[in-house]
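The chain below stands alone and is given in structure tokens; this is the form predicted alone.
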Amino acid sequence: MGKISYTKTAYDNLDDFVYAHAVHPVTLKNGISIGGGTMYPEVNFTLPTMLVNEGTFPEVINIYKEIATGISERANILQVPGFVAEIELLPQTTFVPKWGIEIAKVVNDIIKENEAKTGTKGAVRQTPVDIREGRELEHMWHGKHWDSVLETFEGSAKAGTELLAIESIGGKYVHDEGLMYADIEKVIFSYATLGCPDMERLWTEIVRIADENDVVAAGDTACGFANTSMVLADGKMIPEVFAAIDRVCSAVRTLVAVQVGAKGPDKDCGYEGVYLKAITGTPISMEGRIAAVAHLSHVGNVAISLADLWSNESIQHIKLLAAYSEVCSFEQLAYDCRLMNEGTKRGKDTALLLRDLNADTDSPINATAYILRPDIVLEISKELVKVEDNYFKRTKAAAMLAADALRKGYDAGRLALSDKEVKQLDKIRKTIDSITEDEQEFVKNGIAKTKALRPEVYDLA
């Protein structure tokens, strides 16, 4: 299968783009389908702060063996019409890939039993961290680092596991050193030079492994990039206009994997899944006000309007008063999601009042809230998909879309903004306006100018 181009939105009415409703379903072999019509809950759960290794795995096993119980007990209780468990595995678990295969097989195990006993649905999802980094990298793709995220994919899936995902990381440390500075030239670099050919590459073989074991390849996300600039934002560290062009900019890039054959949902952390969405009618996972536990922000209403699945990102396994920390956030994602159901089973208007409401309680005091606006979002979107495909030039294009429709939104008076954001805005505007139109001049300034680049592990050298 080759790259997928995308010269059209899977959307050309907006009243169509709207939560729980995606142009193509991804269906699960229960029959769970997501972007089928209703939303579901994707519980996201990670170990309380603990060492992990030979002497701890079995109390890891164990731990693990807890909150799957927790949450399917939970799920038949609220009578959710399904559901999905996510592990976020931490490092050593895919350094060590046969503790990843283990945890996924024994999670798998009691939610597959718990459906076959009471009929509630359920579905694994199993994201290995990507743990591409550090000195002894050898290269992005091939070397100890690359078989292991690999061989942890492979296991995972022949344990039962039917939705693949990562949060990869390839130009990460370029795009943190723009972040540094508020560059949005090395930032565009960081995804247009390194991160989207780094996704064709990890994506092609994530596809591969699903395919070969009849699973879902479902998708990445920019966590590691744009959710960084969202939480430097959020404390005033950087300006907030440079991080929701930094959020339109990461699309570019998570599209990748769609691109290779990914079916979607993505991953809840990747807020421009809105634009994925958008482009090609593949579902997504969102994440907001119950993500709380994991990062705060300012986009947890608005998170909600396009989502096929409500997430709450991740949350350590702690006791509270109530239950597992797990639990009390799956049960607010039920919650989030019976009222969401509700609006769609009552016809199209509400489901849109529902969807608009969301929306606008957010996105008149955020930058970032504004451009995951569903009208700006698929307003972008389709100019986006008119650029050529390329790298470089739909990246830098999609800065200028996004800072033009920030001007535009606060020229309006739909989107508030201070007037040093305003100056940051229209600095920035200028900055993109300035990068060269040569893709060979801009990739040999950008590695000219990146302290944190290894040239050679991405084949740039």
Contents of the next structure:
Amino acid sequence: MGKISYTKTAYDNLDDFVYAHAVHPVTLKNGISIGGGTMYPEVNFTLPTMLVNEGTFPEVINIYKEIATGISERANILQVPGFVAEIELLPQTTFVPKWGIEIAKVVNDIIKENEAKTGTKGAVRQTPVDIREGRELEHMWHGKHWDSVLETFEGSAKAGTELLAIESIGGKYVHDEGLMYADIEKVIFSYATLGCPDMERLWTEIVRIADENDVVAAGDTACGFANTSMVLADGKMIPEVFAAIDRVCSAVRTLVAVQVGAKGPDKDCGYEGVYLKAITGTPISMEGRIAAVAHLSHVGNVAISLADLWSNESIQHIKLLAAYSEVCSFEQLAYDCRLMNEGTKRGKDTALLLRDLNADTDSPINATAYILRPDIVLEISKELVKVEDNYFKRTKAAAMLAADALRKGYDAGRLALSDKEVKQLDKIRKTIDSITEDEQEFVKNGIAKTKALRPEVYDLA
Amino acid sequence: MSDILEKISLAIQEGEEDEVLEHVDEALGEGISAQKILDEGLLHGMGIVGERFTSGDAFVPEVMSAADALNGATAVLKEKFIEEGVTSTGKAVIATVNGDLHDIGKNLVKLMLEANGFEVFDLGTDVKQESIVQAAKDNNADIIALSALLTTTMAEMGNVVKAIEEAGIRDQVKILIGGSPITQGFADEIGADGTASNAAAAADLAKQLI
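Other form of same protein, the form predicted in complex with its partner chain, not the form predicted alone:
What follows is the whole complex; the chain from before opens it.
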């Protein structure tokens, strides 16, 4: 298929832009309809402290069996309407695709056996690690790293995992360099010149694999990009306004997956998914307060306002008083979903009240929370899609629109920012203004100024 | 402090590399020793930036610009340092361990070590234990700093500690470990010399240990 160009948002009216409802829901083989009116929990987990190698792999498999069994049993007890279990593979289990595939198979088999036995609907999202980095990387789009990622997808799809996702990293090292200097021009370069073209290549392949195996190409996330930025900002290491602007820029990159055929649900840690939902109408997974087990954030409540799946990000498998940690985390997600679904059941006014209560509790005190507000998301998205569908132009416009929205929010007293942050916001805005309109010149400057770039692996040499 | 050393310190604080180099040249012209330029100009300025960062008054990008200016000046002064026998605070080898591809935390620690006058040899991410041991030997390292973000790669840190012991250099180096899942208890368990909760604290710990 060709690349879809979005020139208008999927939503006109803010009142239609709400959690659990997407314009284009994704319906799984067992009938779970993500974005079709019900919010489902999406639980994620990782291994405890241990080495993963040939010798320990049988133990690894046993732990994944224990996890899948524990979650399925808790899902039965809580009578959830359905759930998704996400396997975020580790580097070792993507470098050796047969390991990642075996993990997918055992988790999926247990969840499907439980479904057949009890009627509790479950599905698996398989997320290989994007291992295309390091000194041994030959090229982003061919060579052993590329082959291992695609082999893991292919094998996992054949093993029954119905949703395929990845936290892709094209341009990440250049983005990291941009973060260390709070250099918005370099961040835009990392997305527009490196990340977006990489997404086109990678997601075209993932969509092909999904189509051939009758599964769903779900979505990507700016985890290695805007999440790094957000975590650094939360640690007061870079300005929070920078992280917020970065988040909106990242939406242009994450959107590419859908432009080349992904259907959603977008990946949980991609907080920019709200922009994806606004523009494309695809469902999204989000993480917030229940993800406190994985990292600090200032967006614990606002993140649920537009979520279709509700996730915990990740938790390491350890025994707690009640049960294993991932089972406890799953239970918390299930209760949040119950509450939100009751809101939907009581009618639009209640759902909108729940949406806005969650948004309003976070957004006045943090820049990222502010740009995740449904009204701000829709406002920025409507302007963004008016810009020519060109990665450079849209990413630069995203930065500008985000900076202006933050300034407007601050001026109106809707967003509190320290003097230091306001100074940084003005500085970033001036830098955006100073970026050339000439894309060729922009790319040439970007290549010349970036230490972390190996242009040849992106065919830019 | 002389005017010119104060100017060097201020230019470092502002991260203005060109200005720093200009003032360093001026200071050398005035006959000020490279040691004095380093201690009372460059590292003085860097110390203030480090304090501002620790107290939350500066962001990482400001520290980065100051560190770049410092590195630019020390490159210019290299010959003078050799002539005068000036040495760095210490030598540190830093790496993210085998199997782990995360590097932001490592980069922040590297930055803070450099800001504190360490000569840092950055081996990158996903580094095998034999490469870490070899780099420590080749560079006569005082510190080996190891990073891991995953629960499945932190155990590799224990293997690196063992490899350092087996290579017979354990008593010559101090081993620092860091990353989200790392605790002091884990550091003690694998025989590392310590861990810290953030990059600035890691650099302070490195200084204390050598």
